[in-house]
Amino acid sequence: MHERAAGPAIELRGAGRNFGERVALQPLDLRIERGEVFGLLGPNGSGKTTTLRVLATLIRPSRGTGAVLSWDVVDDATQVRRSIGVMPEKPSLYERLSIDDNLRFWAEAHELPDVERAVASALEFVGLGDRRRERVGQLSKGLKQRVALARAIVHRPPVLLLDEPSSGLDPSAAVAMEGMIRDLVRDGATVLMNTHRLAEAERLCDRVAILREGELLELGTPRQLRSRLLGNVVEVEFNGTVDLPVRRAVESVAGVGEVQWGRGGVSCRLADADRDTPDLVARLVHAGAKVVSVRQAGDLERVYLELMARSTRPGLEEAA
């Protein structure tokens, strides 16, 4: 049994960790819904790796608490360990043994009742379970991640941990990576995930935190962010030439502010692209513009760097 009680996935409740007298995380509140792709962004030494260390039960936090589904990473640290699948950066796979041998240890370490059954379950979904007997040391990057992401779920856990999973990966193994997280919480799994590749990040998570030096920086849905640090800029692109019922249908939007005209396209800041992107729509529509795309200004890269970069302006790191 997984679950104590009904609860988030994932609840951070001050938790902080110390090594000496440096300070990797500051005290940290986070709560990740059951279901969720919550992705953890930041610079080397920001606090994300060291934040599914506590969560992983593998360091204590040095204050505050933790808990995966309602278990305790302190107190129920063994039921925990039974409810999560991690995935490190490195993954330190037994390079001398087959892919078969590195499953089979942990499926028996975890004491499933069919571990034959399991094992195959879990190659099968990683695409391997026609190389099963091959040596883990002749495998390359991409196929090791998948043995990696094989082993975190042989036991089928509910909560998956993962440090930057595509690292390392050419773009055709990391689509496939993507893939399968994704395939994973259709099947009910929570994802936490450390990445440094802000475009998967965009495309996989549901929510981000940006972390800096151990302190939460931002916290919100990709869409949430670029509208917080980037304006409510909305960038429309027609088919055809912009004419002056179209320029008035933009003008006529409530709230509307440096609007620029561009060959086919229009760039407005809104006061809430949320609220009124569908009403500039609509408008544009009705005066007869044909509308190609639609979408909001910058991405969460740039959000990223535009955050790494006021946070070390002086004075404004209490404003970030």
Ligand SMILES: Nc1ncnc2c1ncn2[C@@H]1O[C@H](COP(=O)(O)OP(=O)(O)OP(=O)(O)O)[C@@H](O)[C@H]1O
The other form holds:
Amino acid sequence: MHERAAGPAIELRGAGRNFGERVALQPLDLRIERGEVFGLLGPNGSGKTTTLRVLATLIRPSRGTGAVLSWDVVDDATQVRRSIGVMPEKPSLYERLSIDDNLRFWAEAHELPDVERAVASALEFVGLGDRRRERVGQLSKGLKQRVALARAIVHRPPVLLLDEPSSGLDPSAAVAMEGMIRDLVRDGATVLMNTHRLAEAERLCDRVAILREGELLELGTPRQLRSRLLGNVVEVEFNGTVDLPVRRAVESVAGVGEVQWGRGGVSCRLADADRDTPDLVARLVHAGAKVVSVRQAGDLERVYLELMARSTRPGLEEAA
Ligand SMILES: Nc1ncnc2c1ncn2[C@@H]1O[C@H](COP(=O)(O)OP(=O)(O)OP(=O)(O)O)[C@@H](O)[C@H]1O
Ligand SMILES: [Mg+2]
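Could I see the form predicted in complex with the named molecule next, after the form predicted alone?
Let's see the whole complex now, leading with the same chain.
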């Protein structure tokens, strides 16, 4: 009903936001297609929530523009609000009210034609149909998150803005939340989500962007980022202690760059993985390490850590 036929689900053009002197978000260009699941990653304070709040019309961009389904976040804020479902960083539910009344309040605010049906269907979706009379204040964190998701989808919005939807959830509850997000996408929703759970982002997101101090560092599919940033990081697991000969063995490999020691293993950046890996393994074995596995590193968590290490490196190099 509120959808426009053409254009991306979400678009930012040079959108930035300051709070007084502080630059929370540097001018950002971002285009998210319909049906996409897009993850915003980055350390605390990197501008993820700020980006979501601009798109949710909760704050205005200080510069540039933002649009949801081609509705401008400033000029067409009402249409944007009808098109989005928001799970804010803090659920901000009415703790004294029942689950039912919380949902009814939002359904009425959206002026839905059949409030009861919309509420029942949203609660059914999040698996709270049989607990609807319970007071929100008494619910566990996981159940509150479900209520927050139900509230976000009660008006069946085509675009979902989810700020750390699985934050604070136990592993099973987080997987359940992930499943619900996947179901919404299967039904046609577009999702922009912030998360610190990198494994979750890797499973769920078609593309991710990594921010730091309000600046976009990388954007792409998890696979693109892996090959761009980790092409040559090799992880070796071995039994035995990390003693001096073992350390020296690794440091003596011709193409070795940055080395990270972990429990029972080492992760090394190599100039050329194909050329240098056999040498690395041979030297480790010679030094007494009982090598049990060798693989090229490749998950989003590693991409993230690598990127964080890189973006602080120029300063260190200058100092050296
Ligand atoms: N209302 C505000 N007033 C002043 N500064 C703000 C405000 N909101 C955010 N900031 C600042 O903007 C920067 C970005 O904050 P933001 O909440 O977007 O980060 P985030 O990436 O969501 O972090 P987190 O992972 O901790 O949720 C931070 O330095 C933050 O302190
Ligand atoms: Mg945040």
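Residue numbers count along the first chain shown, from 1. On a predicted model such as this, the values are computed, not experimentally measured, just so you know. Under this definition, the rigid core comprises the largest set of C-alpha atoms superposing within 1.5 Å between the forms.
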Checklist entry - Is it true that N44 shifts between the two forms by 2 Å or more at the Cα, once the core is aligned? => result no
